[in-house]
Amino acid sequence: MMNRSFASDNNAPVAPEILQAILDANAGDALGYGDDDWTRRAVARFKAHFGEDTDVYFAFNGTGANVVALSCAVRPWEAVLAPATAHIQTDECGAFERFTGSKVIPIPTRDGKLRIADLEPYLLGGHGEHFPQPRVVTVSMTTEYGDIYEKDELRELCDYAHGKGLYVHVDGARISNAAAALGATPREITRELGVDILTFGGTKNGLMGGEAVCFFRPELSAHAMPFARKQGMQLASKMRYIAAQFDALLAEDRWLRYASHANAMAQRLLAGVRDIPGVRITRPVRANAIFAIMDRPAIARAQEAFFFFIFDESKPEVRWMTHWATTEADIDAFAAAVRAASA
């Protein structure tokens, strides 16, 4: 077993209460492909959450929830308009285009948050039918910097696309982890905002595997997604095993105290390595992640005590990040453990 990994929130255990809800729902038989009372459960808590139109949907992982649900909402010819940095366009291996048959357009911006400045040169129409036809807008929360859309951000950037007859679609593999930075409800910052698809992740914040997919516009899903997430591949038989992970998430709040925990450590790091001679945080620490630069060796030092990635190779920039099992013993260690590979 390896010592705690600062490397990735998939790196976790599972969350001893949603493990606890597999072993509940592992009882007896029950009808597959969603039609058991876990699923309906836990559907009913994503509607109590969202709101009583939302059209949920589960799956395995997050390429898989994002393509399948962005596939409801574009034709072959259309295009999904994306942050450069973004998911869909750095870590999916061109999944979405593959599936679709669309493609995803990168739009450069200065710290992975896309703006209304960024967008607007890429709505310009380009030649006819030479050109994909822009049809949705997506963005992650929190970004792949860690940072998070404030609420009138987000808010403009839908209202905007919107204007131009464009969806918009979060990513919300960190999306609890956002809400709990910015002191709200994930509906707060999707929904009420004006996102039309919300990927929620679970993966990351205690489960030990699913994610959900909410329409908030229940016309993009009803006539497609049962049938995109089947070609899909992300139709569980045995859905009982994903669904009973979300109802206990989502029961008292444990998704706010997972991603609240996350969070504080992070903060806690931060404090720890912040005046230590050679190291330099280069992003806003919002929610579970701190990006840093430090010389090679001393990288190389510390990933002897504790695992973690280089993000960037060409500055070099890594990402550490931390996770509902994280605890301030693991903190202080790695704190430690990285004061003395850069002394």
Given for the second form:
Protein chains: 4
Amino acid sequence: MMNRSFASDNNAPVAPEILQAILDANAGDALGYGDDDWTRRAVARFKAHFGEDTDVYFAFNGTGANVVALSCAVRPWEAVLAPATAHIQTDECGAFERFTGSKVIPIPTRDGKLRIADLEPYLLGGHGEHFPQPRVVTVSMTTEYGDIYEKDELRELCDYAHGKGLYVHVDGARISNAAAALGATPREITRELGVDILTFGGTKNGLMGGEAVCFFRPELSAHAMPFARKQGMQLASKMRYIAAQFDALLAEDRWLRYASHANAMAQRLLAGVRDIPGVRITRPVRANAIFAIMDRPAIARAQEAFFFFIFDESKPEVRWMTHWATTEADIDAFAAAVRAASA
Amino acid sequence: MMNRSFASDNNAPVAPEILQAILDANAGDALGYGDDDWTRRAVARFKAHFGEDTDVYFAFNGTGANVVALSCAVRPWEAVLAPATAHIQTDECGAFERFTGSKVIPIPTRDGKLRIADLEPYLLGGHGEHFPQPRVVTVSMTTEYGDIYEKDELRELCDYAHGKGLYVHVDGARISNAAAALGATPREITRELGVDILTFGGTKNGLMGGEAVCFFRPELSAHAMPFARKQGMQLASKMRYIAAQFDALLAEDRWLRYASHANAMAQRLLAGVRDIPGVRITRPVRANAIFAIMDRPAIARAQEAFFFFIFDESKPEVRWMTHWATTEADIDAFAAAVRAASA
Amino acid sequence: MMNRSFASDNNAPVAPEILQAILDANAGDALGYGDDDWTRRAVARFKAHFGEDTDVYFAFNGTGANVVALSCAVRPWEAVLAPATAHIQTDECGAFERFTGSKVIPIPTRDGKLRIADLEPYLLGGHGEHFPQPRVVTVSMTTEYGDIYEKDELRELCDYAHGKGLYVHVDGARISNAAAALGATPREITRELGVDILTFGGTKNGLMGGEAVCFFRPELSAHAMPFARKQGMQLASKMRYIAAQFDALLAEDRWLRYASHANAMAQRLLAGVRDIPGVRITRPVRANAIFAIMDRPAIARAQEAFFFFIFDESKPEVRWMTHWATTEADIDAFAAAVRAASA
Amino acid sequence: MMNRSFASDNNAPVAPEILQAILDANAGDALGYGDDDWTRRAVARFKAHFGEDTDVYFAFNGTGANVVALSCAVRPWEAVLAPATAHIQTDECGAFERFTGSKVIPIPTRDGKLRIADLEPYLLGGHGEHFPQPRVVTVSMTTEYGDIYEKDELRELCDYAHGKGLYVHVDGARISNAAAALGATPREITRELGVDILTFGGTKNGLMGGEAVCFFRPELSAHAMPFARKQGMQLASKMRYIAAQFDALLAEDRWLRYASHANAMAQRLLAGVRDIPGVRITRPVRANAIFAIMDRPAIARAQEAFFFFIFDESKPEVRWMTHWATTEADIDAFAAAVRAASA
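Switch from the form predicted alone, shown above, to the form predicted together with another copy of the chain and output its structure.
Expanding to the full complex; the earlier chain stays at the top.
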């Protein structure tokens, strides 16, 4: 068994309550494609949390969830505006373009967070049919740099977008980490601020695999999403095994417990490394990611014991991520390894 | 818990050895996207079975596996020839067309099996750039009617296709059932007959979820498939949980045991219903599916106790499927229910 | 200069009045992309003919016009139902699939004309998200076999389609030939029967090049078609040169004069060949195409003097087409050549 | 008739020799889709200029030519690198993404010219299947700001790209203007520097409409382009009318005469406006475009007499273009109007 990985929260195992839910779901036969009790229960959990008119669909993975969700909101000549650092722009191999025929318009930002001033130049209009029409703004919670939109920030962004006739999508691969950090519920940091579509992440928060797309404007999804999901190759025949995981994740605030723990481990790691000479923390540590600049030999030495990635080769800037299963002992050992490597 | 379902083999639970493999894989952290020991072991199992030069990729589901596999072999102006009854034509919501921009050319057949005489009219050429160029023939093992290509039939089809410059893909969602029925290995009924690409099904043979695409011409896949799979939204970050299932399925000939059992249950069901007045068996029963025509009231009565689908509303023709977990008692109860419904 | 061609009406030169209109349009500068007086005049001509609420867009060619027109009416998981012999299915190299991601569902017909009974099996529903949802029926006027839908036939088809929630598109590459044959206006044989979208052909009726898409339900087009046309690479920067041709074609009933002449030439040819031993006319001759079966040596001999195609190699069945510029002398010479070849 | 337009070189009429060539081509029947003498002659002209192994295809417009050309060189998971200001990124409504499923990666540049240092960060690799693989670099000659790559600049860019395994495409909508400015032939400023694919513009240099795609690596095109062009809806049935224009354009160095004249008119305009207080020329004037910043009221006054566009609303920066038919009197009148407007 490898040492604890700090490479990504998707390196984690499945949380025990989630695994138990899978075992419990393995009870005899069940109809396929979501016509089963586990799916009904999991959907009910999302409706109870986000509102009864929420329209919920499970998908296999984050790329699939983001792409099929957005595909419901755009025609092929309509574009998605995203920070240039967004996962859908940098890490999905053009899946959005291939599936929708549309463009992601990557917008440079100061720090991975999209602000109204960043958006404005892209909404001047005036270019008619010669350029894809902006239709959706997508932002990530947490951002790809581990940062968080404050409630006011996201509300203002939503208000602005709506005023321009745009929908707002949140790539919430780590929405639970953001909610835990803000001391709020997922609903309070998305729907209540004006978000129209949410990809609610499971895979990075203790699940074996699965994402949930929540539409807060069912008129976008009801006639489109069942087909988009199937055509997008994201419809599980044995849906109960994804649904059961979400049923368990939303029960007893497990989403919060797992995410809070991961966040706390990141703070512990921050405390353990921030004073190491040669380690410079480069981003606010708000959730479960730490970014730091170190010199290359120190990085190489630290990687001998623990796995993590260089996020930006040009600096070089590393990323360290924690997750539900990271322990205090893991953190302490890793901080010690970084300290030794930097000596 | 619902009664045993005869609607589809994807209504089955996960087989116990497969579930145990998942539990065993839940051991600490593992790198994402397939860079883990479970994936390496599962790939090695496929190579051991199909040949060391086989190039293997895991995907989430059958639609995804078929589409990304075929996408490696066609440019957008090249077409896939398929029986008009093929899953990729009738049950994948146009996923192939949307992902590849190509066409599936549906070819009418007598019974769901594609023969050289069916193909010939589509390979006359002469229409130049005005029509998509045939590039791949795809057939299903077992077919969508539960039938099987004899080894000679498939070899002849492959030879003919290769002579025309076409590749052959097998949608093997139920390849294990076909192999069990023919008393042969999957390799003997695919690669050794000339098949170039195989979608090796897991989901319908005891897995929680997962399909494996096997390329027997790595020149088709090596530079394409990693990207096609990612862009096709079929790359699992927590790959180990799919891979571990295949590792277990290929160990100790479990693929054969599960499939043989399912096939045997279909034969038992056949024996139990074939003499019922009002039930007419309409297709050869070779693997784990039975097709029958009954009158509508009898169908409705039988559906009160057990779930199954009307496959062709116009006749009406029903489909009954068995799987690894179907028991003799299930069969006997179901046959009795059909008998009672038909009385 | 080659002999008159009987291969296709697109082998014809540009009619003199059309050419003059192009010359007249070459007057100084004009704004691009349709913001010019010629385009406004041509659009007005279409509105005058088809109704003021008609929404008109010019495109380069028939494939482009059909595909971008249909793309406005379907989402990617919605399908177009077409006779299996339709140009969009057989002669556009999968352009529709590539541009829209949707499927054309080819429907077998007796003679290339789609009837309600042909459509019905495709509209049973019941397969949910597993199959593309039919959204548009497309038929060709004239058909690919030179035949014509009677007004009652097309009205019934439209009524049926609308009752099923489908739109009706007419590929009118030869709509003028159909109108001439029926002694009706284009409007009377399309919009007044219920047709929703019409590709009004120009290229095959005397133009240098250009097709016009007419939407009779502007709600389908107004927000979509300008973008679809640009993204579909069908937006001419020097639009005036296409528009001027249509302005001239619709003036003084030239569309009718050219098409009537072509039709008359086909009747003259029919009269000249129908009694030739060894020539069997295979289709109704309603417009400007004749289909016939001859033996291969006779075909080869006839092709020595005049160019035409074998339409169906298996029979072999030839197609002979006439156009605005075909003369009586051409016909007589060609009929004599066929007679001599058949002797 | 409107005053001379300075909005775009596509506002120009057709040059008389080109129009005569169209008239001459209107001689009887000709086979469709390029199987005609005019097409053979025009292709021969391109081969004579660029080399006998050049593979040439005509298309309707610039968007179509660029997109189908590039589509031959990329698989859907491969990307095109372009200056962020490139036409294919800013003015083709996502046609490339929709047709190919690939991404254009827009690269910020100082002035619209792509340099090796701009490219380098995009070619670090290391992100595996998570990001589209760069396959082609595309640059425009002239650039969208009217600038020109010096021969050494383009040679270095080609060498660098080839060293990274990339092809180089030139969007030569105004390649003749660039060649005229450099005192070189089109061949000398493309193929001889290493360019692999050229879109040779006609529409903006006196043609009624038509672009030519020249492949200098036929292995890219021979098996792909005929199909890509048809599927891309860019195959003209009456090809002779496009081909005849190119035949005339390449004869007697007309491409050079038209472009040189347009360039000279831009220089005359530059001389006429450069000293106007309130007019600041913002870009090098190398070919047939002038960019300038003026205050908004002055722009509005100047637009009362002559048509031109504000190119960048934020500054505001205007663009003035000249073409083959712009006269010295036009220039002098326009310069006077600008002077008066700025007073």
